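Only one chain is included here, represented as structure tokens and corresponding to the form predicted on its own.
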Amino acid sequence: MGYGKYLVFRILNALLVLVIATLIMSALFVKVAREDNKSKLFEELRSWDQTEGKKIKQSLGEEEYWRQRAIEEQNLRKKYNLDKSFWGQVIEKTKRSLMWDFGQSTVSIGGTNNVRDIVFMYLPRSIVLFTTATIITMILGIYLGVRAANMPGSVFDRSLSIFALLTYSLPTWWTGMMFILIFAYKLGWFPLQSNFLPTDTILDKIHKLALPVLTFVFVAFGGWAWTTRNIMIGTLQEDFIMAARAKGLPERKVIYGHALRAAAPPIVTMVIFSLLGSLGGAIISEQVFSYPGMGMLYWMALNQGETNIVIGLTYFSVVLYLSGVVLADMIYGFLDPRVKVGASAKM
């Protein structure tokens, strides 16, 4: 019962935050869209003045010109949704966004103008690249971090810490450019660009993904190892670990069965948010490798003023992160009963 109330409380919290975040996001982008639409309206009205309006003024007189102009302006206001109030548009946009209806884009992308379809078209590409690289990074980083924590002060521990601080301080996009220069341009081991062609086989696609995955793992795994190592060192000094060793349990079971489980909550948080973050892509890194993922879509939408696509991508990110928070809370409640007891006591 306590765990059920805890979960309901967390889910309701997340839904409330989602509604508030969507309302704020809609207000911001509706304001931008209205200003953009006003500019388009004035431009079209001025064009009408110089063509149709000029003919009406010369043939039918001033009074008829102003009457026709008012009708034309009213039609344009309706065309660009300027006949509705600002808050009316915000509430409508919020409701539609919450129902995953983001409207249409002005240009066709991949044969469709439906923003939801466009987002789901680009999502698998980011999963293939960034989620794969994130999983490799996590496995490698946690494994090396646990090994370093088990031998603090050793050459391996000190070397790993220095290497982690060095690589983690490098920007991914800069490292990507250096890797392209060395491994693609100078050595010719990998292609210069990672965009897929219709004629590419599975091996061709793996070959094109290898360099960006290698770049991401090289930059990020050290940070994971360093963080895991610091968390595990504190846990390995706890009394229950000493008691487990005094009982004669195998060292492997002490580390992976006791210490790693006790240190799991912060590591689980990192895992969840890293996996969810990988779904959003990376704008600069995808530009460097010419990879058509979510980051590239975001950049294209910003450049072309595709407000509906920007709203769809932003809403998608909010939903992902709130889902991550709820999932992390669920796992916390499972791993550490004190979390759910504390939450239930406040209800």
The other form holds:
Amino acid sequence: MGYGKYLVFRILNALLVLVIATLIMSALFVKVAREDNKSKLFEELRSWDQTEGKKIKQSLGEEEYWRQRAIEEQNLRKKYNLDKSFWGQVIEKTKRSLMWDFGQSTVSIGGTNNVRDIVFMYLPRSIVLFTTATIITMILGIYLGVRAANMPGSVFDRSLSIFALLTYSLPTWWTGMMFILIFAYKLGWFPLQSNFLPTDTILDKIHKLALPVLTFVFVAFGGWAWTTRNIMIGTLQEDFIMAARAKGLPERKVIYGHALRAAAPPIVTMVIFSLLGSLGGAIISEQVFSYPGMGMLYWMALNQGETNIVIGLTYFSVVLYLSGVVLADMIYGFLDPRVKVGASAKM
Amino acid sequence: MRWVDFKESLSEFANEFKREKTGMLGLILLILLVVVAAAAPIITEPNFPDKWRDPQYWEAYPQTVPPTWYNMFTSKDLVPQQVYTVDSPNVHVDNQKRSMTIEVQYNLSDDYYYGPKGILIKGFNVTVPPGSPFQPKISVYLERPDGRTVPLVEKKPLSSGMSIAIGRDGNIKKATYIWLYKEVTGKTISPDDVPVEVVLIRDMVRPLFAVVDPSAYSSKNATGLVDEIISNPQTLHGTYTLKVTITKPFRTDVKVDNLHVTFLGRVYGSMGTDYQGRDLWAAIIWGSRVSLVIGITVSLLSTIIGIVYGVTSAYLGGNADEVLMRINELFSSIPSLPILILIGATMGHIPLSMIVLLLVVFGWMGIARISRSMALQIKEQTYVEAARALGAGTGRIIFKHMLPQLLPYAFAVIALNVPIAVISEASLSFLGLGDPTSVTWGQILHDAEVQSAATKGYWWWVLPPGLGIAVVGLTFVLIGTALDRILNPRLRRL
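Mind giving me the form predicted together with its partner chain, seeing as the form predicted on its own was just shown?
Below: every chain and molecule of the assembly, starting with the one above.
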């Protein structure tokens, strides 16, 4: 099967998964929202009973009361979207989400109610923080990992490994809390909170971002370095490396030209998933730093029952993941033509 | 694979593992952790989770104070907790027919920088006959080394189970302010004139144990002096006497056999206390239980599911494989934390078993993908073909011939996944969605975050739970990487 056909097959597969995932998400969130709305409707109907209903009952009699009550209930059902069937609503929501139309939020954020606009308003903030941090982490991690693989067993290699193992078991948000305590509270080098004010200059913003970025890089680069090191050590023992060295190629060229290229596929996969994942923000770490990114928006929307925002953000992260899968497959197929996947191999 | 072969390879494996220094270190740490977790009721106190949620139980503990050993690192030593009962040599009870006087001597030596954080008097047992209009009344005075006496409580009706909390009771704070104002300015003010911030925010225990002589302070005018004594007092060292007098009217009686007078420390225990005065040391020890149990269970279950799923998918191949892999992708694409938050929010609180279930549901996909790719290689081997030719069924081939090949890999994965599970559970607890019936490290950090402990510098509250998580994680990472090195000899040559 040709590369193009393989690619189309993969994309179609990803789209199928996207549709099913969106359907499940919509069903789940719509269910929760309906439960929520049902109790709100019940509450409102009861308060109607005690005010308007009571008056009608006394002045116009029982029959009229029930008629009025039915009308009121009908109106409330419409108001809370309960007049449509559950599945109809779910399919409607799925269709709209797939078209990137997430509807309106109940509260206005940053002057708009359109969920898509809100998501795209928060997205750059996550990019500024997390994508920057991820890029620094990757560059540092891959560089150090290659260096360590080059001199395995050395003091540098060992200390890097120990550092990686230590940071692997640290929760990022806890490290953030500790960094705030040490660098912001004790030493006073950084502000305690990282939320931007309208009056902030570029320098202020960099100053506020420094501590969160430092935290993420600190926690993540050890793991990157360690993984790169392990992949590289495996590759450096291959015969073609020995052949390259025997040819008399300079060591730099052997490592960066031959070995790193052969070790690229898994590293590229990691790069893709980390970069795309960084767009989604981090729910807990953003709380620790009071940073208003995608994670903070997610948390706020979940807590305040903003179903439309939650569906929008969830859809966004599903799309990110699936495009990561497709991208990784594409690059894999490109870098390593031997790759054949499941049934598609037989086509 | 026969049992004898299995046993042999296992003992060979054990021998190899013994040679891995880091692996052995991990194993020792693991044993230590298990011992600590199992012995938590003995090391600290039994039924701790029940006490944890009962604010009453922590009444006699100082709030947000650092651990005792903190004194070793500061030049300004802080007083430790002191509890006195009727039997203590410095407590004198003078019990008359109609009145009772209790005197507690408290020596604030020059070594300590500040006085105690508060004083708590409790353990009165009052008998009043039914219908009696009379009630015992209590007055509390603090006699200071400079000869002055502070009236803290005057003629307050006393009932059983009542406690006098100097440092927390707003009326006592007012009384202290009134006394201080009178000492400094000579004027008497009414309780209504006391500034609200004094009652709500200020530490009014420090002025009790402070020098009130104007020469010790820089402020020249009287009101400035009051403020300075409150905000920046000079400690007065010496012997204080806490004097409690109780009047016992006709036919009433007061017993003080169970009396406890606690001078709350400015340091406490091995790990300090949190905002409710709860002992963090015991909480850390008890938290290790949840962490270990959840970490190991989640990792074990998700690895088993992942490996069986991956191997099955690889063995079946063709369309079944595609479908299984699409389902796998579906699960990985759904962001797990928001779903968990949503479930937690609708259920109120998630019990531990539910947390395990949810973390497993969202934790098996990566393992399934890797074991599938490993199984694809095993599948091509001749013995699998031979088994199929002999007529072995799918289940037999998968469970008897292919899974055992992945078993060593499974051990490494289980170990390496424990830290991830531990961090996930801590994250849920940190968001306030954990199981409220148990004490977990995540919950301690949740409270710390809510009370903004990090930005107030309460290091003893933030540091230990995270270190706990890190130690559990490190233990399993050490074991896991050692296993990995044995199984991937390429990484080992070094």
